[in-house]
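As C-alpha cells, one chain now follows by itself in the form predicted alone.
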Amino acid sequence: MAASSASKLFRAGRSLLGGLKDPNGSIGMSKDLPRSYLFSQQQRTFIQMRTNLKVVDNSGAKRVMCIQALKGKRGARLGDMIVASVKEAQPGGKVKKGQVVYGVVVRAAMQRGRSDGSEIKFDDNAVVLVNKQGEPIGTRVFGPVPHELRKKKHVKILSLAEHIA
C-alpha cells in the first residue's frame, strides 16, 4: 500500500518538475515508469493543419479544423489568423457545417512568453470566426482572452470580450 502511494506521489511530483529528476536524485528519465504513463504526457505545439479548435462565439460554429495557418512556416500561435473548415454548427447559426472560414487563435494550449517575463498557456484551442477583412461574425467571445491580440489588430474581438487575461 505504501508503496503504491510513493509511485502517486512521484508521478504527481514529476509532472509538476517536468520529469528533470526521478527518486534517486539524479537528473534524467526513470527507467521504472510504464511506457503509456510516458506517452500520456501530450506535448504542447503550433496550431497546424488538422487541428481541431473550439469557436468561443455565437457565430452558430461549435468546432472548426484548421485548413491552413496563414502566418508562418510552422504553424499559428496565439493572435494568428487561419482558414478553417467547420465540422460541427448548430441549427440556424450564421454559418453552416462544411463552410470554409477565417478564424482568429484566441487561446491556445501551447505556451507563450509574455514581455513582463511571464508565460500564458489555456487548457484547450479555441478560435474567433472573422470575415476577410478580419471584422468578427459572432457578437459575443466567451471565455478569457490575452490581451495580446491588441498588439495584432484584433482589437474588436477584445472588445466583445468577456474577460481579458
Second form
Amino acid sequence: MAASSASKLFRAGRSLLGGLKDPNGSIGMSKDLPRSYLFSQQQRTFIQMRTNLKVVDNSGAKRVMCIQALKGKRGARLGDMIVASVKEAQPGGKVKKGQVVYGVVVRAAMQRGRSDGSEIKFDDNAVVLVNKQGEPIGTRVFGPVPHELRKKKHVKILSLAEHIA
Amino acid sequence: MWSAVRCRTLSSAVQQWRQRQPGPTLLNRAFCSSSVVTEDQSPDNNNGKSRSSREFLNLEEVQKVLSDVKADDVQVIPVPKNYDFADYMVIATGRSDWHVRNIAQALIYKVKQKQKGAKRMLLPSVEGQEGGKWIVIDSGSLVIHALDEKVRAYYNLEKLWSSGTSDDEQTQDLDKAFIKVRRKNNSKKRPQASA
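Having seen the form predicted alone, I'd like the form predicted together with its partner chain now, please.
Then the entire complex follows, led off by the chain already shown.
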C-alpha cells in the first residue's frame, strides 16, 4: 500500500545546520563539515507563484501552477491553501485546462516542524483541488498525506486519503 | 508539582491528545490540567474505550443524539488499527442543508451540556459550516460526518473505509485498462493489398 505511492518521506531530527539558513553564506563558517555535504543538501523553500505542483486526487487535473499563496508572505507550506491554474488535465475530468482552482498543499519538499521536534518532508510538491469552501472536488486522494492537515481543519481530505503519514 | 508528575506519566497520551487536538494551541501545562479535570469529572463514563469516554462524546451518546435529530442512515465504521487517525467514524445523512447543519448543532449542544460547569470548555472542531453539504465534527478519536444524500453518494466514504485501499488501486488503473495494446508485427510479408 505504501509502496504504491511514489513519494518518499523523510523524518529528520533537529537539523544539523539549524542556525545556518542559506548555504551560500555559510561555506566559510563551517570548516569541520566537508564542502560536498553542503552542496548535496538542497535548501527547499516555499510554494509560491509559478510553482508547479502535482495533483493527487481524481478530479481530472494532472498538473497545476500556483498563482497565489493565500496565507503567508513568503509562500505556502504544507497544509496551506493556494490558488492555482490547471496546466494539464485528463480529457474526461471535472476540471479543464486553464481553469483557476483552489488547492490544499498535501505534500511539500520543504520540511515542516512538528510539535515533538521532528520534521517531515516529502519528495515532491502535491496538491488536492478544493472549492472555495474547502470541500474537495475529487473523491479520492492518492499517496501519503501528513497529520498536519488535521490541525489546519482539512479533515475532509484526511478522510478521503488512502494513507496517512 | 503533582500535576507536573501526572504530566510526565501521561506524556505519551497527552502527546497523542495534542496531536489530535484540533482547537487552538494551548500550553503543555494547560493540557495536563485539562486532562486531569475531565478524568475526575467523568468517572462513571469509563466503559469500553477509556480514551473516547475521556474525550468529548461516547459512541452511544452520539447515536442517541443522531436518532433524536432523525438523521438517516447512521453508520458506524471502526477504523482499522494501523491508522493513527481515529478510532471510529460515524456517517449520517441529512435530508437537506438545514438538516445537516442541525445535526452538527445538536452534537455540539450535547458536548456543551456534558461539559457544563467545567472551568475550560473544549469543543470539537467543526468544518464546513458555511456550505451545508458536508460537515465534519472532529473530536479526536471519534470523527462524525454529516452529509447530504447526493454528497454521500458522490464521495462514498463507506466503501473507502470498510474495504481499505483496494478500491483506490482500481480507480488508478482504470485509465490503463482502456489502452489497447497491438502486437508487434515484425514480419516482412507485405500486407494483402486486394480488398
